[in-house]
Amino acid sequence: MEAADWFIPRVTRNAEVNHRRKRKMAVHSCSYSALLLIICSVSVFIFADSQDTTLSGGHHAAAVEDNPQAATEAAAKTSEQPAVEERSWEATEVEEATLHEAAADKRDTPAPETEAPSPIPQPKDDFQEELVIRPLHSGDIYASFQFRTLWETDFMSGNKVSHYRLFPKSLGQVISKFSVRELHISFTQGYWRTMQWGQPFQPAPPGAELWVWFQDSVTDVDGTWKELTNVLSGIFCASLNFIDSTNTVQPSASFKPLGIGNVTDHRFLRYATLPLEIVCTENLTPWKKLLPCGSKAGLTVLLKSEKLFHSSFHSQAVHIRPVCQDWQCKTTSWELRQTLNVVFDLHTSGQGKREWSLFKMFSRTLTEACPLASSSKIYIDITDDPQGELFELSPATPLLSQAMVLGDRRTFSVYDLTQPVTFGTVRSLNLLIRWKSSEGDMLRPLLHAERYVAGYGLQTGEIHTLMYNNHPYRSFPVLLLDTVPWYLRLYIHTLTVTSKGKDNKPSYIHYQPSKDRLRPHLLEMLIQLPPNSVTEVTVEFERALLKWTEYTPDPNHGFYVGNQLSCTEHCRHGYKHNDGSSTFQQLERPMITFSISPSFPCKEESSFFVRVYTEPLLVNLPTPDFSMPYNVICLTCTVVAVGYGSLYNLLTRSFQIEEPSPGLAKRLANIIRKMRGVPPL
C-alpha cells in the first residue's frame, strides 16, 4: 500500500514533464512553420522583383533599339545627376515641409477650404557704415568712422526679446535690465586740438565719459547707476567699476533726451566722466565685436590697433537712443551708432610727406564692403579744393554730395562700396591723398575754450576758464557745466564771469556743494558770449588735506579734474511732431551730419548746437612726505637691532675662563713623562 501511494504521485510528475516536452515541441514546429513561411514570401517577392526588373530592361533596350535620340537625353540628364544632388538638401526640405502639412492635414480633416494662418512678421533691423575722410591743413588726416545698427523692436513693453540678428545682445540686454532709455558712453586718448583741426565731428572728452538716461520706471536710480557701471565694465574691458557718487552729478540744464520723447525729468539722468581712463586694444576689441561684421569684412578690417594708437588722437563711442522710424512717428526703433575718430599725424609717420592713403593710414586696404551692410560708402571731404588745386584724389569719382556740416556747407566724393565698379579690376580699394601745395586758409572754429589752474603754493588756487568766441557780428548763448572734485573747496562767492574787461552777469546758475568723500561740486551758468570777445571765468579753491590712505601711488604726480563742458542752444534736425519730439531723417547724405550729439545746423542762418570739451587739470594736492616713514621705520630697526640685540646678549650669554694653551715644547715633554710615568709639568 505504501508503494502505491508513492507510485502514483511518481506517474503524475511524469505526465507533467511529458506534456510539457509535448507543448515546447508543438511552439518549436509553429515557429519554424512561420520562419519557413516568411521565406517563401521573401523569395516570392525577390522573384517578382527580378522579373519587373528584367522586363524593365528588356523595355528600356527595345525603347533604346527604337529611339537613339531619347536614349542620348537619357544620357545627358544622368550626367547631370551631381547637380541635382548638390541642391537635394532644397528638395529634402519641402518634402519636410509637404509631410508635416499632410500630418496636419490629416489632425484638422475640416472642410479643404480652411486657409493656414499668415505668419508673424519679424522685427526689422537694418545695418549702415560709412567712413569720412578730412584733410587738415596742418597736414594731418582726420578719419571718422560711423556704424549704425536700426532695429525695430520695443525694449520698454517688457516682453523678453530672445532672437539677436544686427543689434548686439549684450546691449540688449543691458537695456532691458537696467530700463536704459538712452546711453552714451566714450572713451578718447589724446585731447583734440580745436584750433589747429577744428570743431570734429563727435567731440568727446579725454579719458571716458558715461552719461545715461534711466526710464521713469526705475525707483533706486542710483543702485542701478552702480550696477550699470560694473556690467560696461566687463562689457568694454574699462575701469568704469570706479564710477562712484564721489564723481557723478546729476546736472539740470546741460543734457537733454537726444532720442524720442518729451520727458526731461532730471532726476533719471545721471553723468560721470574718469579722465585718468587709458584706452588700449582691450577697449577697442570689445568694441568691435559689437558690429555684425566683426574685424572681417568691411571698413572694420581697416581698424588696426597698431595703427590706430600711432595716433595723434584717438576716439571711440557707443550712443543708444529710440528714434522714429518714419516721418509719422507710428513705429519707433532703437538706433546703436559706434563711432571712431582718429587723427593720424604727418610726421608720426616717419616719412614727412604730404601724402596719405588707406594702406598708409591702416596698412590695408578695402576689398569688399560689409554683407550684412546695406549702405557702406566713404565720403571724401574736398570742400577745400573743388577744383583739385591743393590735394589729388586718387582713383577719382564721378559721385559728389553736399551736405551742411558745423554750420559749413561741405562737398564730399562719394565711393559706394557695394558696387563692384568701385574696387576696379584688382577687387581692391586703396585711396591715395596727395597734396601739391601747403597754401590755404585755416577755418578758425567759432567756439573755442581752455582752462588752466593759477595761484601758488600748496594752500589756495583759482581755476580759469576762458570761452572764445570768434563770430565777428553774432553773440552766443553757452550753458557751461563744470564739475569740480570734493578735495578742491570752491569758494562760490569769489566766481567772476567777465567779458571785454565787463562784468557779464550770468543768467542763470545752478550749484550744487560738494560733500566730503560723498559728492563733487556741480556748476551749471548760462552765459551769453558777445561776439568776437573772450570771455573768463574765475573762481578761488582751497586745497584739503586727505587721509594718508586716499592718496595714490604716484600722490606727487597731482590729481585730475574732470573736463569742463561748454554747449550752445539746442537746434535739431529732423522736423518736430505736435508733442516736439525731434526725429531722425533719412537722406541720402553723409551719416555725420545725423551725428547723436547734434554739432550741425538746421540751416544756414540758423543757430546751430556745439559741445566744445576742455582740457581736463591737473592739480597738486598737500602731499606729506611719504618717505618720513621709510626713515623712522629704517631708524626705528637699527636702534632696537642694535641696543635691544646687545642687552638680550649680556643677559643670555655664559662666560668661562679659558686657560692660554701650552706651548709645543712643554706638550712634547709632557707625552714623554707620561710615557715614563711621570706627572706632567
Given for the second form:
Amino acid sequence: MEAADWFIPRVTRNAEVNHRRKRKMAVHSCSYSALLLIICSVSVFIFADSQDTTLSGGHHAAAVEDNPQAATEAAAKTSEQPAVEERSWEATEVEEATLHEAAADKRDTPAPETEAPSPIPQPKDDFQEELVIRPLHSGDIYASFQFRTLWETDFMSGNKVSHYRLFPKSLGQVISKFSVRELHISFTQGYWRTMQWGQPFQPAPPGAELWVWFQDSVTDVDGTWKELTNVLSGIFCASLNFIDSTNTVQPSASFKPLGIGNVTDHRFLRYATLPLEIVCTENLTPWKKLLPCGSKAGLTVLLKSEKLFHSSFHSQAVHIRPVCQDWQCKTTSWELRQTLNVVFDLHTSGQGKREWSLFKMFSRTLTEACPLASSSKIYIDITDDPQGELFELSPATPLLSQAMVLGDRRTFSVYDLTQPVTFGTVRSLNLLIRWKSSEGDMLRPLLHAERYVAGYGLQTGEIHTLMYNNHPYRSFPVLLLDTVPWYLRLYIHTLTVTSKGKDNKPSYIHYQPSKDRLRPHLLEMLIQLPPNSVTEVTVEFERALLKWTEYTPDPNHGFYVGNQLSCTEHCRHGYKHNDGSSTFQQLERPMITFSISPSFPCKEESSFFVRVYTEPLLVNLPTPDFSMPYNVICLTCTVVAVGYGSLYNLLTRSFQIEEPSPGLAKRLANIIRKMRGVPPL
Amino acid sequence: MQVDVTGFKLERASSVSGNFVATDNNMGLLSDPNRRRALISLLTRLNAPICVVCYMAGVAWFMGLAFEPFTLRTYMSENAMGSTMVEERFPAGEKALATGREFAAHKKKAGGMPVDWLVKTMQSRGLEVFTQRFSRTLPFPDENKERYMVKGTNVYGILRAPRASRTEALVLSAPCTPGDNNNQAVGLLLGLAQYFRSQVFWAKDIIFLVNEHDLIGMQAWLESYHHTNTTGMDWSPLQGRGGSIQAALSLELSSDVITSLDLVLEGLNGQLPNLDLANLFYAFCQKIGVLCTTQGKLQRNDWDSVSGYSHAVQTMMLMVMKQASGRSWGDHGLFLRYHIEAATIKGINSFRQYKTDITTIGRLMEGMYRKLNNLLERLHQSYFFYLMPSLSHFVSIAPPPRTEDGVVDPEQMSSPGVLSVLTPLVISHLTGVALYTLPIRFQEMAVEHFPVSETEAVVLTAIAAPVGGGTEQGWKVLKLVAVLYLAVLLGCTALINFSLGFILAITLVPVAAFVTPHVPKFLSAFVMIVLSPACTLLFSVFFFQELQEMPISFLDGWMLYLSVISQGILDHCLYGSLVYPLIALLVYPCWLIFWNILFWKFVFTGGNVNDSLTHWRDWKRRGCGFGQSAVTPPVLGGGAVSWGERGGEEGALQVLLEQLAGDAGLPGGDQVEVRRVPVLLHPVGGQRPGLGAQALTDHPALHPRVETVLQKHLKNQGVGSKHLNPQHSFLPSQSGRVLRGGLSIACFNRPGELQAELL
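For comparison with the form predicted alone, please write out the form predicted in complex with the partner chain.
Let's see the whole complex now, leading with the same chain.
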C-alpha cells in the first residue's frame, strides 16, 4: 500500500489546485482521491501478479505497457477489471540501477545549482534516441526515428514546475495547464502503402490526428479541448485550430489510455483528425525544437527538411503519457516520445538503384551521438536477410538484436553511436545498404483495408470499406471506427457488413447520429473477420446542400471525409519464444518494441495490437457555380424578371375608375333594392 | 461613366413610360378586349409566316454560329493550368516504340491481351499493378466488331504520388485493340509510366490503364471503380484505387510517326468534357508545334472566304452529328458519366510532309499531365456546353435557341377534349414501347427488322386513327397536346444534348407546324414520312458521310444505316446511351401523334351546349364586367368564345353551328372550317340583298341533315320557322368564301336566340 500512501498527498494537492481554479471541485475531491486510491491499490496488487509474466531482457529503461483492455472486451463494456491482469513488464532491477547511475552522472555535468529547495524529489530525466532502418521489398527504404524523454516529475501537483532540462517546457506547460493525462498527435503527409511496405511501426493517418485523454478532474472537457487544440496549433504551427465540434468525436471503445491509470470513461477522451492538413517544414521545425539536442547533434542532424520532404511518406508524431518508473510503480514519470517515420522512394530518391546510404537518404552522415542522450543507436532490420544474402551492410557490425515488432520476430543489426568505434577511422558513419538482387513483389499483408466512394452523380453515394484478412486460418476481431462529417447524411439503415458473400453481423455497434453543423456521425462496430476473406462494409449517404458561406474557397475540389480506423488484436500462433537459448544480445532492443502506437500486450508476446487506417475520401458535394457565369445568370435573371414583370404588368393590368363610395343612405337603399331583387342605384 | 449612362437611360425610360401611361389612358394593352383581340387575331392570322420566319431565323442563326467573327476564341479559364509553366523533357520515344513492338509481339503470341507481360512490365516500372477480368454477352451479335460473348482482362498500374493520400487520381488509358493497331499507344503509355515514376512532382496518383475490348473493357473498369452496375456486366472487383479521378486521357496511336493529333471530345449521350481540357490540348500543340485537329479538320485562317466558312460549318456540323448520335466516340466518353473530364487523343498519319515523332507526343502528354497535376479543383471554370467550329474557336451554348416557339397556337383546351386525346396518346406510346422492346426481344431477326418504323407507323396509325377520331375540337386539343409535348421534349433534349435537340427540332418542327386534318393527305403523309425520326437518321448518315468527305452509294448508305441502328441499340444496352430510348419512347410517339392528327377522322357526338349558351348570354346581358363573370364562356374548337359584343355573338353562333353540324352527323370533309370565316351579325333591315326567312330552309345548298336538325332546334326553342323575324334576313357571307354545303342562316331576335351564318 505504499504507492497508495504516496498518491494521497498528490491527489489532494491536485484537488486544491483545481479548487483554486474552478472553485467547483470541493465536493468531488474526496471521492476522487478515494477512487484513485482504489485504482492504485488494485494496480499494486496486480503488479505482484504480473511479475510472472515479466519478460526477461527488457530495455534498461523501465516502461510500462499499459493497455488495460482488449478491444473486444472494451467494446462489450462489461469487464474492466479482469483485463488488467494482462499487463506485461519489461524491467529488471539490474538495469534499473544502471539507469539511475547514468541519470545521476548526466545530471552532474550541466548542474545548474539554482534549483530552489522544494519538497518534490530531484527530477530525474533521461533522453534516448534511436533510428530504425528497414529496407523494404519494393526497394524503398523506411527510416524510423525515435526520441524518448523520461522525466520523473509531477505536473499535476500544486507546485508549479518551472525547471526544465530535457523535457520541453512548452509541452510541460500544456500538460499542467490543461490537465492532460495523455496526448497523442501525429502529422502525416502521404498514405502508408501496406501492399508495398508491410506494416508500419507507427501507423498514422494522412493529415493530422490528435487524441487526448484528460484528467478526470477536468470539468469542462469540451472547452479545455478547444483551448488545447488552439495552443497545440501554435506549438506545432499546424491548423489544429480547425478542430471543432464538427470533427471531434468521443469513441466509446476504440481508444484506451496507453499510460498508467485505467480511466476508461470516454467522456475524458477526445479524438479528431484533419485529413486536409498538409505537413511541411513549418511543422518539422517546431517538432525538432522540442528535442534536447535540437538539430545540432546526434541523430537529429539527419533531419534535414529538403530530404525528408523528398520522400514517399513522412509522418511525425508526439506522444505524451505517464509511465511507471519502476516495476513497483513507486514513482511515475512522464514519457515524451517523438517519432518521425519516413520512406524514401527507390525511383525518385534512389534513382532506381537498390543501394541506400545515410548520405543518400539524408545528405548527411553521422559523426556523434547527442551528448545529452543516455543511449543513441541505429538498428537495421535484417529479418528478411539473416544470412546476408539479399543485401549487404557496410560497415558491418557484430551486434545483433532480436525483438518482437508487431507480432513479428525481427532481427536487427545494431550500431551504438555512443561508442567511438562505430565511427571508425574517418570519424563519420555512413551506413551503406546494398541490395544484391532486385526483385520486388507485392506483399500480401495479413490485414489491410481500403475505402472508396461508389456511385455517381451529386445526390447520393455509397461508402465502401473493404477489409482484407489474408490469414489462412485465423479470424480477427476488428473494431471499426468511422467518423463521417454531417454533410454526408448517412442512411444508417443501409449499413451492411458482408464477408464471403454472407451477412456478417457485428457483435457491437455504437452509433451516434450527426447533428447538422454540430457534430459528425460516429460509428463503431466490432466485426469478426473470417480467415482469408474480404469483408465489405457499405453504407449509403446523401450529399447535403450547404449554405453558400459554408463552402470552402475551393469547393470543386471536394470535401474530405476522414479516414476510417480499424484496430485489431492481432495474435500469431506457432511461434515459440526462446529467450534463454537465444544467441542474440537481449539487451539491444529498439524502442519501437515498446509500442508507442497502441500496443496490446497479450500474455504471449506473439500477440499485439494493430491500427489500420484507410485512406481519406474526397467527396464532391453539389456546388453552385461561383464563377462568372453564375453572376451572369443571376444578373440576367434579375433583368429578365424586372423587365418581364413590368411588361407583363403593362400588358395585362386592367384599370377601373373607382366610383366615389356612396353615402350611407344610398348604400342602405341598395341593400334594400338587392333584397327586393331590383338593380342597385 | 457606365453609371451615368445607365442613370440617363433610366431617366429616359421612366419619362417614356410616364408618357406612355399618360397616353394609354389607364388601360393595359392586353386588358383592353379590343386590342387583345386584335393582337390575337394578328397572331393567328400571321401564324404561318411567323412560324416560317422563326424557323428560318433559327436555322440561319445556327449556321451563322460557325462564322468566325461570331465565335469566341478559346482561352484557358482555369488558373491552375493557365499561368504555371511546365517543362516537358520526356526523352524516351524510341524506347517507347521498342516497348510497343514488344507489346505487339506478345499480343500476337497471346492472341489478345498479354496480361502477364503487361503486369511484369508495369511492375518493373515501379507501379502497383492490378488486373480485372470481365465478361459480357451482348444482346445480339455485334457485326461491326464481330463479337458476341466478350471476355477480357484490363491491366492497370497505379503510380502512387509521393506524400499524397490517395484522394485524387488522373488516368491515362490506351486500348488494346486486336490486329496491329494501337501498339504504339501502349508503348508510349509504358514509356510515360517509367518516366513519370522517376519524377517527384506528382500530387495525384496516376493510373495507367490498358483496356481490352475498347469500350466494353473501359465500361467494366469504370463501373468497377465506382462500384455501380448500370448495364449488367460481370466484372471482378478492383483491388487498387486512387481516389476520385479528376481527369482522363485516352491515347490512340497506330504509327511510329504521325502528321497530326486529333482531339475527340464527344462522349456518351452527347456529354462533353470541360472546354479547358480542349484548351489545354490546343495550348500544348501550339507550344510544342504539333498539328492538331478536331473532327479530323485542320483549322483554316481564311474565315472570310466562302470556302473557309464552309469548312468551319463542316467542322461544326460534324461535331453536331457526332454529339447528336449520343455515342461515345472514344474510350474517354464513358468517363463523362462519372463527372471525370476526359478526351481521346488520336494520332493520324496522313500523306503530309511534316511528321511528328513519338518523343514529341510523349512531351505533349507529359506537359498535359503536369498541368492536370497542378489542378487544385476539378475542371469547372470553363464551359461544358459548346460547339467547336475549329479547335481555337468555340460557340458557347447558353439557353439554347428555340425554333418552335411560334408554333404553339393560341388555343385552349376544352375539358371534353382531354379524354378524347388520351386514346391516341396511349396508343402511340404503346407503339413506342413496342419499338423499344421488340428489337431486343426478337434478337434473332433483329438487324433485318429494325427499320420498321415507317411501315409500322403506317400500319399502326391505321389502327390508331379510327380509335383516335373525334370532333373538330378533338384534333385541335390533340394537336395542342402534341405541340406542347414536342416543345417540352425538344427543350429538355436540347438542355442535355443540344445537337440532338437541334436535329430533332429541324425535322419535327415543320411537321408540328403544318399538320392539320385538312391538308392534302397524300402529300402531307409523304412529307411526314420524310421528316420522321427514322428518315432523319437515314439522312444524317448520308450527311455525315458527306461531311467526312467520304460519300457513299445509296446501298452502302442503307447498310450503314442498319448498322447505325444496331449500334445505337447496342450502345444503349452496353453503355447506357439514352438516344435509342429517347427516340423510341418519346420522339417517335410524338411523331405518331402528328400522324394521327393528319389522318383524323371526324366523329361527331352530339351534346347540348345550348343551355350554357343561354346562360352565358343572359349574364352578358345583365352587364357583368369583362373577365369577371363566374360563368365560363362556351368553348369552341379549343378557343374560348370571346366576350366582345360582336365576338360573343360570333362565338355563340359558331358553337351553335358546331352543334348543328354535329347533330347532323356530317362527315369531316363536309365540315366547315368555321374559324377562318368571320361570322357576321346581320344589320336590321338588311342593307344588302339577303335571303328571306323562308330561304333558310329553301336554300339549295343547305345540307338536308343540317336543315332537319335546325328545324328541330327551332321547334325546341318554341319558334317555328314561321315565327322568324321577317326583318332579319339571311345574308351571304361577307368573306365571299362559300365552302361546300355553304349556307347562311339567321334567326331569333329574342334573348337566348341566336343568329348564325352557315357558310
